[in-house]
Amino acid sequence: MLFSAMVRVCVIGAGAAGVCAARHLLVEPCVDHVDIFEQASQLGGTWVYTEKVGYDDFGLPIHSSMYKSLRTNLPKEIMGFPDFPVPESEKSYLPAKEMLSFLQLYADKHQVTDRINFNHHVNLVIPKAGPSGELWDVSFKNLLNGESETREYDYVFVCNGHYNTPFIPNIPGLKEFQGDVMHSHDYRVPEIFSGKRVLVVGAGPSGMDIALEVTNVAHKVILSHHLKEQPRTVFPDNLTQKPDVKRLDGKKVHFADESEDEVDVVFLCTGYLYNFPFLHESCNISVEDNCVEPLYKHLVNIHHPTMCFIGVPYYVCAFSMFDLQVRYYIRSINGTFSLPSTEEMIAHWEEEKKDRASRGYTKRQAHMMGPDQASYYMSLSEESETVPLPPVFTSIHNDSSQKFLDNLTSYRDDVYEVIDDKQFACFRLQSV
């Protein structure tokens, strides 16, 4: 149905997802008012580098997990937005600060920056009945003057990201470990590991990247993981790979293959938890083993469909996916198409969970796309009749991800070129 009244929208977070949501909402005819709340003093979310760890000046947890040397693990050719690509440059894999500059450029271009309420912390979102449907009360605090306020909205876009709350695995003996324990969330520079024996737990993109960097200063690095496909990368001699940690005893590590070793540091590169501390329980969103539910298309709050979550899926072309999700959802707001009934959305979600389980996905992988990303993008564009993402994005993503496993030490020397919507070229950047 088409809305007869203009709607008011709240966007929580001004990282890439929130800025993208605001960019489209600000030009949508049916949207009367948009408030964007960001607890930091600048936009960019996880792309903002700070040497601070722990808590900020207002006593809130540091949001960013950015380390100083980070370069993108995907080429810039698939890291822009569909209508706003990353500017041309010689290299495909960019330093984090260049991606932050790109986001600032994007926000400025679309007049988003001046609309962001910086240093505003959202602490409660609660649904309530309105005269013609559901409304939302959003309570927030201005961190600079300490004033709190509650405003009413028709729609809520949750864009707070999911790389800010560390996941700490339940490893027997971890709490009693006699050396140092830290999570990659607090990692900034490798020098803290100089001369030490370091156990890196986890071989996701950041785990492998940081483990390699740490070999430059550490005496020894042990990379513990359970990847089904063993990385073909030839690591430095002071790095060895081991299976999962069975238990810790003093400074001794016992592995699943019954081998053991001694380390000075347990460095957890074990990922993050989806965390929405501002959602009241009446929002009917639960997070268990990193499965956020119930969500239709990993996006729409099924029990309260005037709330959406931008950016939940991972192993995706993130910025482009944000853009597609936002366009999809706005078209449901303006009446271009109607979302299915609650019963139909629940049935879809339950069927997807069964399908994923049958293909070997765990509950913790509920929102992992990877091989499924192309069909996910297509389902969003077809249902909402919006412009799809070019298939070449997925092709480049798959190619880059495989090269990450095969040659971590030099895959970032590759340069990609998009030929058309389906084809790309890749060549190696020659050093001068």
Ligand code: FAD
Contents of the next structure:
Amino acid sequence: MLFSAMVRVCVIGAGAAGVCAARHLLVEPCVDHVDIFEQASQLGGTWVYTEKVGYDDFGLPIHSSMYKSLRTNLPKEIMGFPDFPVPESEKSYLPAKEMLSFLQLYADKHQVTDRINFNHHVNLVIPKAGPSGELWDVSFKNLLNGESETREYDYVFVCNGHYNTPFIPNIPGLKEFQGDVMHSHDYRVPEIFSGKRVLVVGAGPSGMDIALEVTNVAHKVILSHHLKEQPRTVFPDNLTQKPDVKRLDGKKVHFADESEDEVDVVFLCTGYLYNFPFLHESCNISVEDNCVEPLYKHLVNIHHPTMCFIGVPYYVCAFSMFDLQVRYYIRSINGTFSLPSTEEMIAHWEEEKKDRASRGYTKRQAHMMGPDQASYYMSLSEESETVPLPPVFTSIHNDSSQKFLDNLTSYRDDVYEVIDDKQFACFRLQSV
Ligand code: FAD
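Return one more block: the form predicted together with the ligand, after the form predicted on its own shown previously.
Following is the full complex, with the preceding chain placed first.
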């Protein structure tokens, strides 16, 4: 093991990623002190359901995009942490409320909850030169008493989530649309669409789920998307699928196939933007077309390697990946391994971008894992010599994602059972 001094660490956010970071940092011998800042009054981030939309009591944008009926789109068998699985239950796909309870259980078990500074909003992170290397000044505000403070750290873990800043596509005529326009970030219950003609734009996991739910109350739903693989789900009669929207005109929608229709609501299920409003420009992190760079392995700030970002990749086994990323990064802090030089990390990132582009990924998909997740997990565990994730995680993820496309209406009735989680990617499935 290489030499490492005692360090002070700041964790921004106490969703699943921040709680996981804290769980490992709090027991890491080389860590002298950990501050965890969470702007909300409770942990859980995405999994905290609130009826509120817009702004909270302190004038901050509502963070969570959770809707009331949500059940996970991945089975509980791969929703837990490697060292803390989701407890046994009859179902595999759990309601958001149960996921929140699970996160609370995890945080309590590892004495994280009591260490979180709730109602503390981080508003500025700025690097500065220290006597023996770079340090960070982190400024935050206690929302309850309005007091602001700046503290100094050796390391910063950015865990602020990336499903909270809506991406609004550039659709000609959207601003002038004569009906209602809303984003899925503000969606809570379907009743707001009762009797209406609703255009759902986007068919990611949320778009598809919500479109289906809205068919129960809406007069009709048009699901506009450009999925390469058409979902094989048999949708209700009041849902039709259409290609991309070319333009809007009054209440009229013109589609790319030259067809047209009239709707009352344009409902954007178009995803979210990575957003780090508290990072000073000297952190050297840019976000363009949803590509956060330059990051080594989607995780380490290449120009300031004492800053890491937990949870940037998507289409992953999220909590397990957070755990692996945290273990990887802590092993670089405690000297188990050394991160490559700046030049090597840049070269690695450029090579990865080239490779992704050659396989047809767009810039916007810079952090999409999906089929790449197994090799991503392996590269983290091999480089840092930490325990890998069992291959069964990836195979269940793939199976569940396919079933989502095949039968959106009932795939959540499946129950998974892991048979062997070490040597084989093996699981058993039954439908209930
Ligand atoms: P978050 O949960 O967003 O937590 C970030 C935390 O940081 C929040 O508590 C926030 O208040 C805090 N914060 C932000 N900025 C600041 C600041 N400046 N100062 C202090 N605190 C700050 N994933 C799955 O694996 N399975 C699913 O079924 C699934 N369903 C989803 C459904 C919806 C509707 C959405 C939106 C996401 C879903 N996800 C799902 C993805 C989910 O977001 C991740 O699994 C995971 O919970 C993200 O955790 P996180 O900690 O990275 O971010």
